[in-house]
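Only one chain is given next, in C-alpha cells, and it is the form predicted alone.
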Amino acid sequence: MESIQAVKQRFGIIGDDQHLNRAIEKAIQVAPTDISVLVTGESGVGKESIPKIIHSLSHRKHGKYIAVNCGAIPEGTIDSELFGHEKGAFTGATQTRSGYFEVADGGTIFLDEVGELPLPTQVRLLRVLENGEFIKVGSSKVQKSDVRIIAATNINMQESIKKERFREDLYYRLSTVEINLPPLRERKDDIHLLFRKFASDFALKYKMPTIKLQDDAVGLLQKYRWGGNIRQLRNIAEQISVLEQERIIGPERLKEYLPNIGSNLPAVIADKKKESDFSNEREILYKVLFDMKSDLTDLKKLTLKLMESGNSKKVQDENESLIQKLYGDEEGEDVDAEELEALNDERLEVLQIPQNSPKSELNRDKDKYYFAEEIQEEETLSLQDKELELIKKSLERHSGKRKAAAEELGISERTLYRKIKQYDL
C-alpha cells in the first residue's frame, strides 16, 4: 500500500492539512475493493483527484477510466450518453451507439455532479449499482456491465432528498464510503504553499520571474474566505503573474485581485439564503392582504354613500366602477351569477354585516363607518341586486336602447347583453 506522501507526489497534491490527509488515506484504503464511493466537498476543492487515486491503485487500473460531468449533459440525452441507444430510438439516432457503461466495462466511471442527474436516470443508475444491469434507450435487451462507480457532488444531498430531487436509496448505494474534502479556508497553512506552487508554474509557462508575496500579503491571503477554493486561488495567481510588473506583491496590491474582501461572512450569507426561500411568498401574501383591505375600504365608502345619498347618477357610476374592479367585468370576461353572489356573501361576511339585524342604538355621527351594524331592512346591500337595479333603470331611461344604456353604465354592449340574458330582463 502506497503512503500518503507518495500519492501526493504522484498526483501533484499540495498541502499537509490533517483533513486532506485523512481523505487521501481513505481513498488508498478503499482502492483495492469495488466499494462505491461518494466524494463530497465544495466546488473547486479538487474532488476529481480522489477518483483518479482510487482507480490507479485498484485492480481495475488497466481498464478504462471515464469521467462524466452529469451537470453538463442535457437531460434529454444523458440516458443515451450513459447507457447508449439503438438506431431509430429517437430523432437523430441514425446508428446504434454504445454508452459509457458499456465502453467502461471492467473499468471505473466517475460521475461528477451526480446530484444533477434527473430522476428517471437515477432509477437506471440504481439498477446498475444493484445488479450491474442496464438497457439501452430504445431497446428491450438487458445488458451486463462490470463497472465501479465513483460519484462526486458539491450539494447537500440530505436537502436534495428532502426536496425529492434525489432518491434516498440511490444515495445510500453511492455513499457506501463517503470521502469529504475540506474547503480551502479550513486549510490556512496550505494556502501559501499552493500559491507558491501556482506562481512557480505560471512563471515557467510564461517565461518570467516568479511572483512573491510580502508577509502582510501572505496573512491577507490566509484570512480570505476563498469561495471558489483552489480553482479561485489558481486563477488569482495567474492574473498576478501576468499583469503585475513588480514581482514582490504587498497587501494593498493583492487586495485589488480579491473580490468582496470586506464581506467574507459565510454564516450571514447562509442565513440570507435560508430566509430568501420565504421572502417572495411573504411579499405576495402582504400584497394580497393590502389589496383586499383596499377593496373592502372602497366597498364600505360606496355603501355609505348609497345609504346617505340615494341612487344618484354619480353613485351609480361609482357602484358600477367598483363592480368592474372587484369582479373583472370587462369585455369578453364572463362573471357567473352564482359566483357573483358567492363573492358578495364573502365580502359581507368579512365586513360582519348582519343581513337581518335590528338597527343599532349607537349614534352614527360618532362613527360614520358603523353602518355595518345597522342595515336598513328596506334596502339590501347585495351587489347583484344593485347591479340588476342599475341595469333596469338605465334601460328604462333609454327606452330599451342597449348601446346608450351600456355607455351610461360604463360597460360594453356585449357585457350588457349578457347581463340582460342572465337576469332574464
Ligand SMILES: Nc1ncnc2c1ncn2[C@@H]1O[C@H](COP(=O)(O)OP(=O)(O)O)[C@@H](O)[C@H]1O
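In this text the structure is predicted, and so the values were computed from the model without any measurement. So that the term is clear: the rigid core is the largest set of C-alpha atoms that superpose within 1.5 Å between two forms. Numbering follows the first chain given and starts at 1. Compared with the form predicted in complex with the ligand:
Once you line up the core between these two forms, the Cα of A31 stays within less than 2 Å of where it was. The two forms, fitted on the rigid core, differ between these two forms by 2 Å or more at the CA of L416.
E48 shows a C-alpha shift below 2 Å between these two forms [criterion: core-superposed Cα displacement of 2 Å].
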Given for the second form:
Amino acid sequence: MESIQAVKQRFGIIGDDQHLNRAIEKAIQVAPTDISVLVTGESGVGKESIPKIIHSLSHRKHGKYIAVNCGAIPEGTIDSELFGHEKGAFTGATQTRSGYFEVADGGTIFLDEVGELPLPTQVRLLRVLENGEFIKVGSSKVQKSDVRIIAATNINMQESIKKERFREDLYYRLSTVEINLPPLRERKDDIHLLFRKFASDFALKYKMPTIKLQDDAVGLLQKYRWGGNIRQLRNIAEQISVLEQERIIGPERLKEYLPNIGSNLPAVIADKKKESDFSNEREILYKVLFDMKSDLTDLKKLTLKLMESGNSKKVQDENESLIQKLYGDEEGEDVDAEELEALNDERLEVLQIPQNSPKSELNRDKDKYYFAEEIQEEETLSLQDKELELIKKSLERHSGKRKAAAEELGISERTLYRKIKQYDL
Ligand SMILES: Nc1ncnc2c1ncn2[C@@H]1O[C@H](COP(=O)(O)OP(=O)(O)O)[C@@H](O)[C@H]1O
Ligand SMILES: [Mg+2]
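Can you return the structure of this protein in the form predicted in complex with the ligand rather than the form predicted alone?
Then the entire complex follows, led off by the chain already shown.
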C-alpha cells in the first residue's frame, strides 16, 4: 500500500495535520474497493484531490475519470449530460448522445457539489448506484455501466434531507465511507507551511523574489478565520507576491489583505471577489445602501398608508403594489437564488459597519414622518447621483460592455440594463 507521504508528494498536498493525514489514509484504504465515498468539508479545503487519489490507486486507474460539477450544470440538461439522450428526445436533440455514465464505463465519476442535484436526477442516480442500470433521456432501453461514484459536498446533507432537497436513501448509498477534510482554521500548524509553498510557487511564476512573513505576521495568519480555506490563502499569497515591492511582510501590511479581520463572520465578499479591490467593494456597498434606503422609503410609505387606510379598494391596491415592490420583485424580474444569496451575504457585511443614521428611524407621528421622508429623499438623490456616476464610469471602463460592467458593479446584467434605462444612459 502506498504511504501517506508518497501520496502527498504525488498529488502536491501540503500539510501534516493529523485529520488531513487520516483523510488521505482513508482514501488509500478504500481505493482498491468499489465502495462509494462521500468527501465532505468546507469550500476550499482541498476536496478535489481525494477522488483523484482514489481513482489512481484503484484497479480502474486505466479507465476514465470524469469530474462533474453538479452545481454548474443547468437543471434542464443534467440528466442528458449524465445519462445521455436519444435523438429527438427534446427540441435540439438532433443526435443520440452518450452521457458520462456510458463514457466512464470501467472508470470513476466524481460528482462534485452533489447536494445540488435535482430530485429527479437523484432518482436516476440511485438506480445506477444500486444495480448499474440507467436509461437515456427519451429512451426505454435499459443500459448497464460499471462506474465507481465518488461524491463531494460542502453543505450540511442532514439539513438538505430534512428540507426534502436530498433523498435520504441516496445519501446513505453515497456515503458508505465519509472522508472529511478539516477547515484551515483547525490546521493552524499547516497555515505557514502552505503559505510558504504558495509564496515560492508564485515567486517562480512571476519571476520575483519570494515573499517572507515576519513572525508576528505568521501569528496573524494563524489567528485568521479563513472562510475560503486554502483557496483563499492561495489567493492572498498570490496577491501579496504580485503587489508588494518590499518582500518582507509585517502584520500591518498583511492585515490589508485579510478581509474582516477581527470578525467572526465568514469573509463572504472576499471569498468571491478580489480582496484587494477596495473600489469594487465600495461600489457594492453603495449599491446595498442604496437598495436599503429605497426599501426603507417604501416601508415608510406603506406604514403611513396602513395608518390612514379606510380600507378603500384603491388604497388596498396601492398597498398591495407597495408590498409587491418591497417583498416581491418590481418588474417581475426573476431573482435567482444565488444572486439573492450573494445580496444577503453582502448585507451581512454591511450590517457590521457602524452606521450613524438617526434619520432612518420609523417615525410614528405623521408630520415627523413627512419631515423624515424629505431628508430621506435628498439622501436618496445624492445616492442616485453616486450610482449613476459609478455605472457610467464602469461602462466607460469596459467600453460599453454590459456584462463586464455588471460583474464589476456586483449587480446582475438585468439590473444594470434596468438602471441604464432608468437613467437614460
Ligand atoms: N493540502 C493542500 N496543499 C496544497 N494545495 C492545496 C491543498 N488543499 C487544497 N489545495 C489547493 O487549494 C485549492 C482549493 O482546493 P479544492 O480541492 O478545489 O477545494 P474544494 O474542492 O474543497 O473547494 C486548489 O487550488 C488546491 O490545489
Ligand atoms: Mg471544489
